[in-house]
Each structure stands twice: as structure tokens, then as C-alpha cells.
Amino acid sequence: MKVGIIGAGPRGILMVSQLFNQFKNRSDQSEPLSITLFDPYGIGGRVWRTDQWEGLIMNTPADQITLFTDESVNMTGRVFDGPCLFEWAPSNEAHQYLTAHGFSAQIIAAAAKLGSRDYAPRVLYGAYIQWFYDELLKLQPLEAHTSLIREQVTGLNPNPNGTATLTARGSEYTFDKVVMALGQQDNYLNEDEQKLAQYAQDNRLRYLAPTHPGDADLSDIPAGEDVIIRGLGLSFTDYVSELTLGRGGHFMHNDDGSLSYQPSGQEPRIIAGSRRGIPYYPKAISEKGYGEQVEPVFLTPENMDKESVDGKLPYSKFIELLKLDLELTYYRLMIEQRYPSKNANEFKQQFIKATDRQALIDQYHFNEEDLFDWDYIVNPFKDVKAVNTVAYQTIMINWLDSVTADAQQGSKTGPLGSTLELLRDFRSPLRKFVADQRLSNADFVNDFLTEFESNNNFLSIGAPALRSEQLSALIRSGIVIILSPGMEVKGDNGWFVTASPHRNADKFKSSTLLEARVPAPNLDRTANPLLEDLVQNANARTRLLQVGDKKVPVGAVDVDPQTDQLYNRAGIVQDAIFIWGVPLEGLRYITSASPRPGVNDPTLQTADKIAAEVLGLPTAANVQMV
């Protein structure tokens, strides 16, 4: 049999591992395996690629990352064990990979000193799946043959007979089956970012559309001019750690344990700004164990079946079982953490078992501003209506003082910190809310695509608490300042100039503009010749839901969900193609995490069943696809 693989970051390595799993341990191997991966960053991948700035490190603990699997997956191969990240980088193996394989000596000092709570650098992640994929090619089996094309694959065609043709630069090759396991993709301009990369080519002026961080070119952005940055996500926080640290500035401790900035003279000053006006919470340092998460207490299927109209959850009633258990948590550690006469566990009883929960929290005399305000923690500053840019950067540090001393308490300590913690540790419930279609058609659409997913992102996928930290020095440096919310940026005179008009007549202007976004996974405005080739060919469509009398796209790439096998323009399944990962976002949840150990982690799910299905075996039932 002859596979094809597009994309060679995790999910396509462990399409790798698995089909040698499931081929060697559950096929009668009678006839021979041959596995062409194409990929024009080589192994790894764009995102996790090893020659992007060194600087910029991974969201998620080190020991919280993995590609072997264990035996908390459900699966039907057989487990193929190995170390995680912290496990692999300090290894006496690790450095001996590294060191032949010419990674810096920044690199190498990093993976021996990796701690299990820390975030390694991307470029280590991109050293350690090419270290698995060499150690997969010692293990491959007798009658199976792998390769790796660097060629972007441009064009995907289903034959007659069954197999499938795909297109890389001008060749053809042709594949009983092929799996796409695409990451992060860019997509054409909208209408402003158009409006915006004209002018700057009219005025010459600099403008960095929404990209990945690593592969933007920040080189020629000149030292001591402003610069415009819109967003303030994860992107936001790789771009300022790149324009500063990068340049050769560092961060001291002072007495007190603040931190400082100590900058190189090499930094441009930084102007940035969002429609929230707030960067992300930051991330609690992580105190889980191997595979410790936070099952819900509320937002529990017989929960939300009683909850339940005509067989679909309210979006409200969602909502408000999801804030339960938030509220649960973040009363408990307040508890322990600030009522020593009062018991934790007592009150936990207590909530679980109330019905007028109000009542009990009023019983407890919490002091004002330790009450849970789920409308002040998605909207921090709801109340500041008028106040001049100078103003909120003294508003912008105390809260960034205030929710990083939080989140560096733990994961399993900062009232606040583990609160959001738990949307992080209920994305498998979440996923399976999806899955199900638990909502109707018109809340998911309406309310979980808009309002849920910006309040979860600006909640649980902020940077770690180190960033927040940073940022704080670098506004109290003057290197950074952060606009109120409401930021606008236009062209105006031959320059970008931004402000937030609803707040201030404060106003910025300067040559460059970054777009600090990555791009959402989008088929009808993709940019990835594949995905086009496809869409323009009838060979795929995009996921629609029935709204109304509407039909209305989620952008996903449409699907069998059962197999991930993907559907052509007129519905009918493409047996030779299968597709998974980001592209599915909006069928799926949170598509792009990390697989991680002890946790029946979906990704690893997803994999094992894919290939059982290529080679034609059967699969494990009750799988959570990703």
C-alpha cells in the first residue's frame, strides 16, 4: 500500500508512528507499506521549524508535551512508550542529538536545564520530533518504506479506480490513500488588512500581514521609531519579546522581586493596542502531575441533558453550568488561601449541594473584592469609560502586577489562575460538547463561534506568567504602551496612525504596522494552494450549519466525522482522502494543542484511528477525534 502524508509537523509524524504501528502489530503485512511524506519545512514542520528565532518559546509545559502514546489512549495499536519533552531534553541522548545535529549552544544549554513546569524554546520542540522521527526510521519494519519530499503539494485529485493523484511542483504521484495533516495556514487579506498593505505599498510604509511570528522578518524595523502592533495574544507577546530581547535587551530582578528592563538602545518603542484593550490573562505556573486534570462537577452531560430543551442545551444554561464549576474552584483556594477560619472542603460540600448557591456565598462574608465577577474577569476595565493613554498604563501594570502574582502562586493555588486552569483542563468535555452538538444550531454559530471562544482565548491560551511579567517592565520602561480599548489604525499623511477614539484623542502614528494574528483556519479565504486546488476542483467543500433559512459556513474543512474523511462539493465521501487537525477548527475544538501524556489525549486518538482506517483494520471505538 502507498500513503501519502502532507504536512510533516506532530500530526504527521504520528501518522508515521501509527501506521508503522497498526501495520507491523495488526496487519498480516502481506502486502508492502511505502510512505511519502511531503513537506517544504522538512520534518517539523513550519511552525515547530528549527531555524526561526530562538527566542520564542512553547505555551505549554515542557512536561506536558509528547508524541508517544501510553496507556491512558484509546486505541487498538500497541502503546509505544518513550519520553515527553522534559523527560528527552536534559538526557545524556539529547545532547548528544543536538550536538551532532548542530543546534546552537543556546539550544543545548536549554534542553539540559529544561524543568518540567518551564517552556521550551520552539526551535527544541522542532529538535525533539526530528529526533522521534529518526528514532521511528530505527523501528520501521521490514516490508515498509519511508520518504520525505520538501515540496509544497499544490493539487489533490481522486481517481476512478479508488487511489488519489497529488501535485508537487509540476510532479505527480499517486496513493492508495492520502492523509492531510495540515497546521496553520495563511489566508488572503480581508477587505481592511487590503486597504491597509495598499496604502502601505502607496506610501511606502511597512505592513506585516496576520502570519505565524516565526516567520516574520523584523530586521529592518529601525531602532527608536514607534511601531504599531494590533492585537494582544499570543503573536503580540512573540513580536515584543523579538523587539526586545531579541535586539539584545535583558530583564533584571531589583530588590523588592519586581522586574526591570534593561534595554540594548536597539528597541524600537512599541504602540499597540485591541478592540478589548487587554492582553491575555497569563498563564498559572503548571503544579498538575502526570495526567492530573479537573473533571466538572457541573457541566456534566446528566447535567446538561436535565438542563436540555428539545434535546439542545441553551447557550445560557451552558454558560452558567460552566461558571459553577469556575466559581467551585476559585472559592475554595480563596478560601484556603485568605479565610483560615473557614474550610474549604466544607464549603465545597456545601456549594455542590445548594440551591440557593447566592445565599451560601453571602454566608461566608467574603470581603468585595474577593467575590467571582465573571463579567469583571472577561472584561477587566468595563468600567473605565474616559482616561488619557499616560493613565492607563498605570491602570494596565497594577492589573498585569495583579493577575501574574496570581498565576504564579500555581495552577493548583491561585484562586484565579486554577480557575482559568480549568477551562484548559475541560477541553476533552468540551470537545465532546461539540462533537455532540449539544447546542443549536444558531448558539453555536451565534454565541459559542463569537463571544465563548474570545472570552476561552482571552482566558486559558495567554502566554506563560513570565510574559506578563515582562510586559509589565517594558511599559514601565516606556518600551511598550498599551492603547485603551477600542484601538483603530487607518492611513492618514503617508503614515499609519492609531488611537482609541471611544477613550481618548490621545494619537500615534509610524511607518510600520504588525498585524499580530495568526491567521483562523478558514476554507473560504484560505490561501494554501492545496486547500484552493480542492475547493476549486469540487473536491471539498465547507462545513454548513442550517441557521434559520440560512446556510452558514464555520470554515472548516467538511468532513465524515466518524472517519475524517473528507467530503466533495456534493456531499459524497472521498474514500482515498482524509484530512484532520486545524483545518476541522470549527467542527472540532481547540485543534492545535499539543498531544500530551496520561490524559487518553485526542490527538494521539485521532492518529491511531486514522491509520487503523488507511490500512483498512478495525478502529477503537468511542474515539474523541481532533
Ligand SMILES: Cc1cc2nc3c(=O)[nH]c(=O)nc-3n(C[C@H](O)[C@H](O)[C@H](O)COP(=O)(O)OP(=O)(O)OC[C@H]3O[C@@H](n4cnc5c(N)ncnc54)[C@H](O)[C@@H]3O)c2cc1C
Contents of the next structure:
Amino acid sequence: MKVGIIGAGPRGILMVSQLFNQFKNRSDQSEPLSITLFDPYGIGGRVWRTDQWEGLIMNTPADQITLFTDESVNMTGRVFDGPCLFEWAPSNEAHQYLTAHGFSAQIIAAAAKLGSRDYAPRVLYGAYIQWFYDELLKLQPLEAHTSLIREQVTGLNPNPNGTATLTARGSEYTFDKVVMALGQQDNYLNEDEQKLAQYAQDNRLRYLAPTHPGDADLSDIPAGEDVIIRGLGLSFTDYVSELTLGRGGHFMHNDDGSLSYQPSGQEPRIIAGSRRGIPYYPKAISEKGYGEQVEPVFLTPENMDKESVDGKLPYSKFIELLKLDLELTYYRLMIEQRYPSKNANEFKQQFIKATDRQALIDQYHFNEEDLFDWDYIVNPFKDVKAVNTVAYQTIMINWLDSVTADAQQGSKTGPLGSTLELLRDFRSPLRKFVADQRLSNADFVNDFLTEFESNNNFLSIGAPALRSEQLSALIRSGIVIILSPGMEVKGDNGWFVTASPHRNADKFKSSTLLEARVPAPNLDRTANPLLEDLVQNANARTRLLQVGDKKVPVGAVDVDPQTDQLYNRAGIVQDAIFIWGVPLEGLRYITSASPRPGVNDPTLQTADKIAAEVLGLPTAANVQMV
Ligand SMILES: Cc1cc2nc3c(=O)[nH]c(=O)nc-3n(C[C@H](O)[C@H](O)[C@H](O)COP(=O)(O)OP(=O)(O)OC[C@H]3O[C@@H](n4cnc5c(N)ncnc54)[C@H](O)[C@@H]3O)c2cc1C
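Now show me the form predicted in complex with this ligand, since the one above was the form predicted alone.
Whole complex next, starting from this chain.
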């Protein structure tokens, strides 16, 4: 059996692991197994490339990252147990590996002191993936052979005899099965981006299109000049770190515990903004143990069934049920923290049973500032209409300091941060919710993929709290200026000019514009030559949903949802070609996360299932695919 795997990020490497596992433990091994991996970035892939700036850190605590399986995983293969990132990094084995493979003293030191809830440098996770792969090769079954070709695949075609042939740098390779694990990739620029890129070219300005922050070269941005950053999410945090810490700046603790920034003098001044005008909420410091996740009390299949009309849950009811779960955790922790005379457990029981929950909340006489106000959480400055940029910095610092203080209390203590953390805990139920098509297509496309996704990103995928603490210090030092909501950017008089015209008349100009966002997976806009080739040759199609009398594309590559085998344009399953992970976002939900130990992780389940399918073996039932 000859298998080609395109992409050597976490999913590609997991596929190798599960193929070995299935081959060794479940097949008769009558035919040798040959695996060829393709990825220009090598083992670990692009996000986790080990030559990126070492100051870029992960957004997931080190004890929640693994490539090994465990007893919780619904799979047919044998459990392949081993250390998660946190267990591996400080070990002697890691020390020896990192030293022998030429990692820097800084990475070796970071590994040695990595705590369970710390956020590892991305380079260190890259090293962990490489180590994992090397360990796999040591355990490679006798009848198996694995190789890596560091090339981009530019074409893939099914053959009439059931095999598939791919093209990489002019050479053709034929396989019995091909598995694509392509991750997030670049898109063609949209109209607005194209205009700005063209303007930059015509006026000799710098324009950085949306890309992976680890690939971006910011070295020619001059010190002392203004740079405009559009986007206040995770990539913004990366770029700010690189332009401050990466330029030799330092943070120092003041006597009152707050941070101050000591500039190196090499920083530009950063003018940043977005439509919402607010950076993502910080991630609460993890207090959760192995496999620990909160289960929904209200957003359950039973309640969803009860609230459904003609088999579909209205979006408003979905938000209502979700909000009840969030409120429950919020008030429970608020009582524990600020209302010692009241009993949090009693509140919980009463809240679950109550028919009039507002009356119950009223009975507890919470202070006004302690009330759960969803509209305010989602839009903290909704009452701030006109505000000049200087005044907005004070509003922003106060907000950042307040949400950071809450996040620093921990993910089981700070009332707000712990509540937002539920959105991460609920990823599996939400994935099932999407897979079961609980919402009507119209609600899914018009509300879930727009409003909910945007709010969910803002509330729950933010950077670690230490980064928002640093951002507050950077704003105080004048190195970063955040524009009020409604940021606009255009080319004007030979410069990029940015402003938030609905809030004030302030304008900033710069010769540099950084687009701080990783391109969203979208088959209709992808610049990945392999996916383009598949579409052009009618071997792939975008998933469409019927909304009213229209078929609406959701950006995902269309697959047989049971097997992840690719549909061609005509909707025929191509047996030899599998694709999983990020390019299926829209059909699946939250595909861009690395596996977590102890939680029946869906990426680990899917890897096992696809590996069994590739080898023609029976698969586990009720697998949650992602
Ligand atoms: C900047 C950034 C930070 C992130 N931080 C976190 C985090 O802290 N925690 C977390 O859980 N998740 C994080 N993620 C999400 C990330 O997607 C997953 O953690 C994980 O990397 C997904 O694994 P993957 O193998 O599916 O995709 P990837 O890791 O993206 O790997 C896909 C690989 O496929 C290769 N490829 C694509 N097309 C071709 C082709 N045509 N030919 C050959 N090779 C090809 C690419 O080069 C790439 O190496 C982050 C993502 C980004 C972009």
C-alpha cells in the first residue's frame, strides 16, 4: 500500500502515527506500507517552523498540547501513550534532543522551565513535533517505509484504476491513497487588499498582506516611524511582540505589580485598529487539570430538541441556551468571589431549576457592575459614541487592565475569564451541533458563521493574559495607539492613511500597512496551487448550502462527511483522495487547533478513523470528525 500525505504539520504527522498504529496492530501486514510526506516546510510544517522568531508563543497552555493518544480517545487503534508538550519539554530527553539538533540556548532554556500552564514558544512545539516524528520512525514497523519530500504539491488527479497521481516540482508520484492535511493557507487578495497592495507598489510603500506571522519579515520597518496595523486579533499580538520585544524592548514590574515598558529605541510607533476597535479578550490563566472541561447544563441535546421547531433550533434559542450556561458559571464564581454571605452551590441548584431566572438574579441583589450583561461583554464600548484618540487610550487601558486582572485570577476563579473559557470547553458539543446541522441553513450562514464566529473569536480565542498586560503597558508608554471602533484605511497623497471617521476626526499616515490576520480557509479564494488545480480539473468543489432559493458557498472543501473523501465537481466521491482539517472549516467547526490530551480529542479520533479507512479496515463508530 502506497500512501501520500500532503502537509507535515500536526495532522500530517498524526496520520503517519495512526497509519503505523493501524498497520501494526490491526492489519495482517501482508502488503508493505510505504508513506511519502510532502511539505516544503519539512516536519512540523509552516505554523510551527523552527526558523521563525523565537519570541512568538502558542495560545494554548503546554499541558493541553499533545500528539499522543490516550484512553479517552474513541478509536480502533492501540493507545500510543507519551508525554504532552509540557511533560516533554523539561525532560532530559528533550534537553538532549534540542541540543543535538542545534536549537538555540534561548529555546533550550525555555523548554527547561516550561510550566504546565505556560505558553511555549511556537518553535518549541515545532521541535516537539520533530521529536515525535523521529520517535515514530524508531518504532516504524519492519514492513513499512517512510520518506519526506520537501516540495509543494501542485497537482493531484485520480486515475481510472483507483489510484491517484500527484505532481511536485515537475515529478509525478502515484499512490493508492492520498491524504491532504493542508492547514491554513494564503488566499488571493480581495478587492480592497488588492487596491492597497497596488497603491503600495505605485507609491513605494510597504504593504504586508494577510499571512502567517511566523513568515512575515518586519525587519525593514524603520524605528521611530508610524506603522499601521489593521486587525486586533492574534496576529496583531504577534506583530506587536515582534516590533517591541523583538526589537530589544523589555517589560518591568512596578512596585504596584503593574508592568512598564522599557523601549530600546528601535521600535516604530504602532497605530492599530479594527472594525470593533477592541483587542480580543485575554485568555484566562489555566487552572484546569488533565481532561478537565465544563459540560453544558443548558446547551444539551435534550434542551435543543425541546426548543427546536420542525427539527431546527432557531439561532436565537441557541444563543439563549448558551447564555444560560455562561450566566450560571459567571454568577457562581461571582458569588464565591464577592458575596461571601451567599452560597454559590445553592445558587447553582436554584438557577438550574428556576422558571423565572431574572427574578432569582434579582433576589441575590448583585451590584450593578457585577451583573452578567451579554451585550456589554460582546460590545464593551457600545455607549462610547464620539471619542478622540487620546481619550480612547484611557478607556482602552482601563478595559484591558480590568479584563486582564480577571483573566489572571485563573480559568476556574475569575468570573468573566472562566465564563469565556466555557466557549473553549464547549468546542466538542458545538462541533457536534454543527455536524448535526442543528440550525437551519439560513441561520447557520446568516448568523452562526457571521455574528457567532466573530463574537466567539473576540471572546475566546485571544492571546494569553500576559500579552494583554503587555499591551496595556505599551499603550501607556505611547508605543501603541489603538484607534476607536470603525477603523478605515486608504491610500492618500502617497501615504497610507487611517482613521475612525465615525468617532473622531483624527488621522494617522504611514508608509507601512500590516494586515494582521491569517487568511480564512476558503476554497473559492485559495492561492494554494494544489487546491486550485483540483478545482480547475473538476476534482474538488466548494460546499454549498441551500438558503432559500440560493446555493450559498461556505468556503469549505466538500467531502463525504462520513469519510472525509473528496467529492469531485459532480458530487462523486473520489475513493483515493482524503482531505481533513482546516480546509473543511464551514462544514466542520474549529478545525484549527492542535490535539489536547484526556478529552477524547476529535483530531485524534479523526486521525485514527482516516488511517483505518486508508488501510481498508473497519473504523470506530460515532467518531467526531474535525
Ligand atoms: C499563527 C498561528 C498560530 C496558531 N497557534 C495555535 C496554538 O497556539 N494552539 C493551537 O492549538 N493551534 C494553533 N494554531 C492552529 C493550527 O492550525 C493548529 O494548531 C495545527 O497546526 C493544525 O495542524 P494541520 O496539520 O492541520 O495544519 P498546519 O499546521 O497548518 O500544517 C499544514 C501543512 O500543510 C502544508 N501544505 C499545504 N499545502 C501544501 C501543498 N500544496 N504541498 C505540500 N504541503 C502543503 C503546509 O506547508 C503546512 O506545513 C495556530 C495557527 C496559526 C496560523
